[in-house]
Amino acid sequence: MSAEVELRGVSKTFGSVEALAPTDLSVPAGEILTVLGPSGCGKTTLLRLIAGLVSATAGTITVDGVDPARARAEKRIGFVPQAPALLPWRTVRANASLLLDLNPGRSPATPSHSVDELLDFVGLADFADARPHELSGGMQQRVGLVRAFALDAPLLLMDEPFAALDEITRTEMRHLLTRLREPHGATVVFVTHSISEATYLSDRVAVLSPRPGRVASIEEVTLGRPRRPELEDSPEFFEVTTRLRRALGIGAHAG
């Protein structure tokens, strides 16, 4: 189950400052899009406004055809913060399975895959009864994740969800998180700075300009799926990670 984006026209300004140029971009069901660019470039903004979380100064969105704000009430949208945001007083288990009890009436009748499923997929069976605290910061964002696709949503926006994650638990994440999605088929898209995360997860990257923020370029990413660690030691990842250093401006090179 997957849904599609639409933007035309879209633009964002808080106050006298111009956080979105005016946008179009296409996202088709199944798709998982990157928007990649520098800090402060609006790629935030522009998964907030997606997700129906702020409205567009002007312009339209639709997901599969309505507003976002229909959309995130229909469970349509799945978001993935930076930080998991787990309640300290429930388990792992009772965390997982947060949006599922906010909203009985609305969650999928016949899931792809039950919580406990989801948790043994990511190794944290051991852990469904521990609290937060108990947890490390990977295992952490592993429940969040967890959260997001116990709710079948169509469309799973995420927001740099691995950021403040040491370089090894990254590598994991993104690999996990890849392996997850491929049975749910779900519609992704990643927010990032990271240009290796973008080349491994991606169908297509779209490259933002620094602020006011629009889309500079659409890279194709065509590595094939499914995708596996070893991919990344590969001439064809580098091939496109350098692609994308080129898109953003900054030398093949760096870092």
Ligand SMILES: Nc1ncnc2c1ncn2[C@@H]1O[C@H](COP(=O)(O)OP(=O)(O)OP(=O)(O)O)[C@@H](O)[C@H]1O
Second form
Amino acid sequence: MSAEVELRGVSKTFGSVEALAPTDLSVPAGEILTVLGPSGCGKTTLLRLIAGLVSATAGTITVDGVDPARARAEKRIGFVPQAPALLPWRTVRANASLLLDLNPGRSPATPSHSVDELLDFVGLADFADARPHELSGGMQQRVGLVRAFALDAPLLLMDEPFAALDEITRTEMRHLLTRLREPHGATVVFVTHSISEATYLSDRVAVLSPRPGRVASIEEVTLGRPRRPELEDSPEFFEVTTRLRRALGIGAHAG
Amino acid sequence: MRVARSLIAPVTGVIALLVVWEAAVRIFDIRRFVLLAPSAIVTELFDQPGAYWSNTLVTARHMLIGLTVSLMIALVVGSAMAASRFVEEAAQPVLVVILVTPWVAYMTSIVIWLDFGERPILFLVAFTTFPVFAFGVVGGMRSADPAARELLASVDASRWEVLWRLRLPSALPALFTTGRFAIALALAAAYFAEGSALEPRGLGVIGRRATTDQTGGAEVLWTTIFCTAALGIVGLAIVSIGERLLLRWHASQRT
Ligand SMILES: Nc1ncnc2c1ncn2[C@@H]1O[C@H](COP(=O)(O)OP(=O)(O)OP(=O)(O)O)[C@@H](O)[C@H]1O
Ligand SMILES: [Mg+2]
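Moving on from the form predicted alone, kindly provide the form predicted together with this ligand as a structure.
Entire complex below, previous chain first.
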């Protein structure tokens, strides 16, 4: 179950600030696309536009052929914000099922995996009845992932979900995310600052220019699947990260 | 053990107050209407415990009904204010005027309007505490995590769901805090209004009548003051217990 996303001439201006310059982008069904770019270039704005949380100043966006607002109303988008945004009064299990509990008429009748199965998968079975404040940052973000996956949505939008984590936890999280998505196959648009994250996770990387953001280049990640942690030590991985670093302009124009 | 130890300091404080009070009255021979010794209050209380108990219950009832009505209205008005900037800006000056106008001054007008009896008392208690609760509701609801709001929007949660699942729980800590102020205010309003409304029962009426009674009036007046204070302490204790039970998830309740 996966959705395709299409952006044609999409731009966004906040007052006098041009956050996103006219952008064309198409994400085929089942692809993992990473959006990489400097701070303030409009990555979050791009994601919120696709999620239908803000409307575009110009251009059209479709998710599986329909307007993002409609895709949102039909609960076809699993959103993972940068902060875990867990509700402190809910248990871990209740937080994980939050998106299912809301607007329940649109929830999948028979989700492919129950919340408890997913919690077990990410190693949180023993914490299902705990409160968020009893969890570490990495555990909280795992609840955020389960919350989005529980929805069985064909499109997942993730806004730097691992940015606040330490390097080791962060690496584990991208490995976990890859395994979590494998049986499901949803289309993913993933915003990040991390080149290794982009390399490990994605099929393609959209590199944005500094503000106002526009797609400066699209890089293919020529690594096979399934991907496993050992991949990060291989020369192929290194080759892709070097290419991405150049595309971002790091070290390319030294001096 | 922890509870017992945590009681040592407050109990010492109260005992010190009573000792200084009793000593001051005896040493300086203070007139009874100005300040009555605690021992005399206790004697009066044990002289007719039934009368004081039943009048305290009447005042407690006025306070409770007034506060409940006030909270209900504040929840509705506060939700509307939190949902719309326009409503908030329109309501704010009105609430401030209610808050700063001395209710002692217009109580007579309320009695003329609503006639003697319970109605003006309940009205005054609800009217004076309503702005306090309303500001608490608005502030509390506004404190809801913006990332969580966005998350709820990503599945097109209804206004009602946002209110019930996010805004109201977020407002609870602020409501408990304002509840303490409201209790103190409600008690003063109830005591004063009972005296003005010439209700047959309530601490405020017997206190008011006692002020013109040269024989034994001081004893009655000071015992009603004592009972009112005791009522306030019980009210605050109930709020604290409610806070402990309902806000286990909140940072303020963790040690
Ligand atoms: N709601 C808003 N109102 C006004 N300006 C906004 C709003 N949201 C974003 N902007 C502006 O748009 C630009 C792009 O913001 P955006 O959050 O999309 O950047 P970003 O690429 O996600 O940055 P970061 O990597 O730091 O998260 C910024 O200059 C920001 O100030
Ligand atoms: Mg961002």
